[in-house]
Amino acid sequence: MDLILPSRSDGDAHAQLDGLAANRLRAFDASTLAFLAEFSARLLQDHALRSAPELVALGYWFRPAAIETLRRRHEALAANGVLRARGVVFHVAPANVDAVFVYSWFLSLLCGNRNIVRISRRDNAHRATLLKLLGDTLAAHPQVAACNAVVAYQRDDTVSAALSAHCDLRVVWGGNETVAHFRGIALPPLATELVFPDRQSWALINAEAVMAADDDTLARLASAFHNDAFWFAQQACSSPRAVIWVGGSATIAQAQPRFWHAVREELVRRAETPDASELANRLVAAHRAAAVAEIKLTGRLDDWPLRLAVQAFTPEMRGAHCGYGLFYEVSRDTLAETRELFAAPDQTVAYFGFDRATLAAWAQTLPDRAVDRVVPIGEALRFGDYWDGHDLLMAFSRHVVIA
């Protein structure tokens, strides 16, 4: 097991982990707030990270004004008693979205927990820059550094079991297989677990609203849709992989080419071009879909985005979705007729052309576990302190009731 953060002269991961027991910070401790303020400022000022909008968003998320909003909400949650930290939180981070481990770790830190964060060994330039920035910031805040350990190790159940045995909360990101695997590793009787398995997401578009939109509105919609779908190559759980069109068939037939033309213009404006390997992945996924369901190709097989008209987003299509600009499209006359399309793995619905009251009434009719977020197109990837139906401030805290 390698200690990634904080830097120690002896590089001893076990010594850092042993030291966690002797170090504690209160919820929204002044030391934590100073650390996060410096982290946010460094991140927003780092020119090397300007080309990584998800990391710029991370910097904004932990700026002092945003933290103050979280602090007030944390205070309100404790109205009937006291919110205490859970203790030691063991985070198993996903490999596909670099920023997620920081959100999970820092929210837990704000709640006063000591943290062990396991990250993957998969590396890239942005992650390396982010880890260096984190290391430099931790070095300037030794009290915070003493309460945290970021480690990396190959899949090793002996190590995972040892870390799980000493945690009070285990947080597992990374998909169904990872969640199922860690559920076979015991936790102490009083420990709890928070898991984030595979999820899929949709875009929901009112065809009449697209036809009523002027060119500027349509360009903004296309830019917002691009951010949702293309920032992580549709790999994030909240990236839309299927699009529901709502409206009469004639209106949808007019709205679809107008919308997708705007999306293609947005890709040109950003000078983004499709990769050959990504095209190959889309073709394989499209052929797999054709083997299990009736699909209709809209356009050409080498189009980017590649669009496939279908009647539903089936489990087979969900499992074989490759990302990289492949979109299934489903049409329904009314919003009420979309209910049967949704299933438990559905997480986010990013919408355009519907009012909040209509969506609130519609959400009440969806299957029991389906859909945790309904947000405007452009906000699908925006992390929140409510995620997958969990209030993360509460999940990272223990509520002591005082009668």
The other form holds:
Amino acid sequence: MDLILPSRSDGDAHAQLDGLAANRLRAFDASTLAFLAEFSARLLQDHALRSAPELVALGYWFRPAAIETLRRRHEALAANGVLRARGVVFHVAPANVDAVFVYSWFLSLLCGNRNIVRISRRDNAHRATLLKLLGDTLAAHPQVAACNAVVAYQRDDTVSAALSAHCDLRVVWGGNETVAHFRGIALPPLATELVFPDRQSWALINAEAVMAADDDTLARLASAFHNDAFWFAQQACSSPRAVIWVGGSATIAQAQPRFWHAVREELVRRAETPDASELANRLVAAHRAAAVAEIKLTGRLDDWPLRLAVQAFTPEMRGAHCGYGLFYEVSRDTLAETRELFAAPDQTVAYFGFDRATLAAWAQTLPDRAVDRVVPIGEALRFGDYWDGHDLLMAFSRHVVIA
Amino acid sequence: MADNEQPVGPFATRQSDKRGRLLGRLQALTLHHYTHCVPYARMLEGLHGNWRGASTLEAMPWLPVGLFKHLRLASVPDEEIIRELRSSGTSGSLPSRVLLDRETAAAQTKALARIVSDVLGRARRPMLVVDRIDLLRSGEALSARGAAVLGFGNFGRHHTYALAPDLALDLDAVKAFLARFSDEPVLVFGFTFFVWRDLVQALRARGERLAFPSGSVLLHGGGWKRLADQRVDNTQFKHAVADALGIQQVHNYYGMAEQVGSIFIECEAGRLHTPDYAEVIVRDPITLSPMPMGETGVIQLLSELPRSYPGHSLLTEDIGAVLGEDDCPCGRMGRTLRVDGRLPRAELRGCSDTRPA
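With the form predicted on its own done, generate the form predicted together with its partner chain in the same format.
First the chain shown before, then all remaining chains and molecules of the complex.
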């Protein structure tokens, strides 16, 4: 096991982990706030990270004003008593979405927990820059540094078991397989677990609203949709994989080409070019989907985005979707008729052209576990302190009732 | 399949004659698979709507070869399937599953025999297999390597394995083989990377050089990726083989588990040859349009052999170029091909990807 952060002169991961027990920070401790303020400022000033919008968003998320909002919410949550930290939180982070481990870690830190964060060894330029920046910031905040350990190790159950045995909360990001794997590793009786398995997300578009939109609105919609779908190559759990069109068939038939034309224009505007290996993945996914369900190609197989008209979403279509600019499209006359499309793994619905009250009423009618977020198109990837149906401030805390 | 019409070998038909003949056969195969393989029919209806009107080889519908990693596709009833091939797959990926009935397996064997004998002659030679001695002993589905050793094994006799179960060179076995067959040409067969690492390099490491009988031939295939990673090209490979084994005649071949039998074999001029059973089309990697001769793109392979599964027209993830038609100095007809490697695999970027390292 390697200690990635904080930097110690002896680099001793076990010494760092042993030290966690002795250190305490309060929820929204002044030293934590100072650390996060510096982290956010450094991140937003870093030129090397400008080209990574998800990291810019991360810096923005932890700026002092945003933290003050969280602090007030945390305070309000404790109205029936006090919120205490859970203790030691062991975070298992995903390999490829760099920002996620920081969100999870820092929210937990804000709630007063000590943290062990396990990250992958896989490296890329942005991540190296992010880790360097984190290391520098931690070095300037020894009190915070003493309460945290970011480690890396090859998949090794003895290490995972040892870390699990010493935590009060285990947080597992990263899909069904990882969740199932960690569920086999015991936790102490009082410890709890927060898991984030595979989820799927969709876009929901009112065809009439697309036809009513002026060119500027449409261009902004296309840009927002681009951010939702094309960052992370459409592979984040909240990236829309399909567009659900609502409206009369004639309106939808007009709205679709208008919308997709604007999306292609946006790709051109951003000078994004299709990639041959991503096309190969799209082709396999499209054929897998077509093999088991009635699917109709809209346009051509080399189109990017690649569009497939479908009647409904089968489990195979959910499972086989690879991202990389492949979109299923399904049409329904009314919002109410979209209900049977949804299933438990559905996480985010990114919408355009519906009002909030309508969506709230509609969400009440969805299947039990389905859909945790209904957000405007453009906000699908925006991380929130409510995630997968959990209030993370609550999840990272223990509510002590004082009557 | 094609025997009666081609008494002179699998590289004798001129391109113009060949394409017309292949087109008819491939169209018939498309219809056959459409009728007998429901998922295939769905894929054609959904994604290749113009398939019925395909009047050129270029217009034929194709399947992406990666599909066979995910779907078990058969165009014959299950009880007729006699063998399931499993490709080794690129490291970390799923293996392909290819289902063979008696007819398809026999057609593959026959095609392979005709192709290889065109290069080696008809006599069966003593054969040294550069693979683990226990390769064919496992009871599971046949690996593509196992299938290749079985298939090519038909061209040899007195099969001797050069490697121990742990892939270590069994030098005693190789030397005993050489001592026994010192006065007739032999056939050495193996996967390119094993020949390189476990025979040629292993000999070098021991400071050994072997002298195979003159006229011996090395036949190898399976891809260059791992050698390219070590910056070894075909020329260096041949030099090293000549140096370590004393073998001058070296033939690479290009083929895949999804189209066993209709392989593309390297001639004396160093080009890969398309046999009569097959055609190769190179497409633009982004627009998928057929590319002019000489230009590099994604390789599509057409083969008239796959009848038990819909693999007669496959878009591969290999990169290469068509070098010529009916114009190879070696005198063989048809298209010649160069293979440059594979498309890089697209990076996984999802948040459910937690595989470490």
